[in-house]
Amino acid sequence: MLEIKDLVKSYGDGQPVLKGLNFSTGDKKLTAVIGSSGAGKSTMLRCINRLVTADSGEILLDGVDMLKLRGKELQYARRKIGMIFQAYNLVDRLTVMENVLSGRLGYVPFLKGALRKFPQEDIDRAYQLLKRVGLSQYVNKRSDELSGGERQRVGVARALMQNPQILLADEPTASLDPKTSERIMELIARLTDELHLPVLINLHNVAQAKHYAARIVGLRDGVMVFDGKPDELTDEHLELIYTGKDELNEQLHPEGESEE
């Protein structure tokens, strides 16, 4: 379970983007969190595993506080989470399986893992998870010969070779054109329904929000001023959570800009 208390995070001297942000997820469903730019979505999952820190609060993953771990105790709760990334993060001069076992390096020690001598089992479990996202034809392809859409499928493996307790996920869609961007939320939402794996998800597109998740929840300058079942978002909250006519219309009917 993951429960979030009193968050809140600045950056340098500016306002704070999360101010006190209360927030917790124990069902193992699809979270969607909308919100306008700005609005910490992005900020909260990277507060969440730590690829920045919080300035107060609480993040309690299992009952511990993420926030007070260092060194290799924090490594160690980092693997229970799970990332899926706008960018993809991949290593492009890699293949596609190298990087997908790139999810067990917090598993193996640090020699074994630069030189990518994994467990055998690792590789085993590489390979069923490829073949679960559409991809064991591409096991030894160079990462950076992929479209779009495969790239983010080879980051839902990565990210699942962890085992991870939770599955955080970015804006996953955002650079995909429409009919990728629902293929790859598809198949998000499959995987959380067969793995029983709780997933908390950013997105700008409220109909993939209101489509896909068991859950959405608003973020508006810091802090949450929506949480409900997709059926209970109305007009008026989503004039609530975004700022302006302008902006909710784009929300509603974003345009995709890459290629598969």
Given for the second form:
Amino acid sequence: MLEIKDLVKSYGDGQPVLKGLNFSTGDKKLTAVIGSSGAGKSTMLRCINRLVTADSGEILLDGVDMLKLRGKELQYARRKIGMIFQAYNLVDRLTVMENVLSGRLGYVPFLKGALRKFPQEDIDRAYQLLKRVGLSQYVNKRSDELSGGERQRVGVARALMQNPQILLADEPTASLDPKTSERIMELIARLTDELHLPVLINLHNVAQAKHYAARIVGLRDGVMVFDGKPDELTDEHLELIYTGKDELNEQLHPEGESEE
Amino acid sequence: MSIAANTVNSDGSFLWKRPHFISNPLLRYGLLVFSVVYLMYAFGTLEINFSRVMRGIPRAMQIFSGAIPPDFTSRGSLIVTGFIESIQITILSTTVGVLLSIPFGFMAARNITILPVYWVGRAIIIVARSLHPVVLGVLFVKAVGFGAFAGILTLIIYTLGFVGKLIAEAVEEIKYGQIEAIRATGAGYFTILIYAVFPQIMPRLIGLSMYQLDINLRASTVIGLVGAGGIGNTLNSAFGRYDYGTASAILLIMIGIILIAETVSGKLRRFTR
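Would you generate the structure of this protein in the form predicted in complex with the partner chain, following the form predicted on its own above?
Everything in the complex follows now, all chains and molecules, and the chain you saw is the first one.
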């Protein structure tokens, strides 16, 4: 159960990126967050696992306020939150297996982690996840030898390796070509369904959001301007979310992509 | 002034001149005049004396004739032990120095440390870099006495300054996204260093170590001249005895070893890229 209350965040002295955001989800379903660049989608996600620290407000994860945690407590809380990144953020020079196993680093003691002495059940689970995302043949391949789509699949496996209670995905398909992008979205959607996970996913592509999400949240200038089911999202809503932003036309008339 | 040069003439042609490196003409010509005057003054105080140069030539000839042919045999065992000691100094000090420069280099990287730690790390590296190995050698010979130990300490500090600084720079250039990803898993600070930072600087670190091995081999011969052990000591005493044959033998071997070391370290560095 995730509850965000009056979240405010600004970088430096500038205008706040989030201006009192309220949001909550307990559904073990996929929620897509849409909005133009700079609307605060990324900041919202990063505030949740404290990659950035919000100025004020509350982020309650199972009743615990993430903003009040420090040190070890914060690390333990982060273990429950898996994250998938736009640029995959795999450690390039480590093997695929090491990257997947690094999802357990919040659980294993420092020396065991440093020496790659992970418990056998972690290794088994990592192998299973790699098999599930179709990369078990690449166990010992260095991750910078993989293609973009393959890297993101490793990124998904790493996030799931944490056994998270919630999954965050920050534009997971934005760096991929349209076809690979669809495949990754399908993978994330299916895996989260199998694992029964609430997922918060920032999407650039409204068509994808409508297709995969059970709920869509629209952000504009740091506040929520839409919250509803995909079929409730009309062109008027899109205009509300994107008007005056360069992306409006792109979202209303997507090009090069088959609309379903 | 540079703006005045870029004007459109009445006939429509555009007048362009490359802007001066120093735009203020007073400063520009002032600096020029100052440098010329100072050079003339410095040259005048040097007392370069032609007759002194002429008198030096026969003495130089004497040294060179003594140096040919080089004498490898009469002090052969001294030369061998000297070189073995130099190589030991080099390998030990490079190993210890590189290992030490990892924590200090990390401390001196702004993107992964808090400000107080950063300043301490920076300060240590700056101090280590500020003294030339020969000066350090003199200090350590005074502190711990003649011999290889002084040489090892000297080169450890030298390595720490050089490799530490470059490690700090390498850490500051890493991709931050990889750190964020490992942090998001709930890993602690040192685990993040091991998993997200270390792999990214590893190739640089190996290359630097190879390079430093090469540098330390050269430096180990120099610091021997001030009494810090190794072949430099042997060379110094050969000169002291006017034994130019042995001295030139040492110099020739030195050149040979350094050529080999350079080739090997260059090959190794290319291999790790």
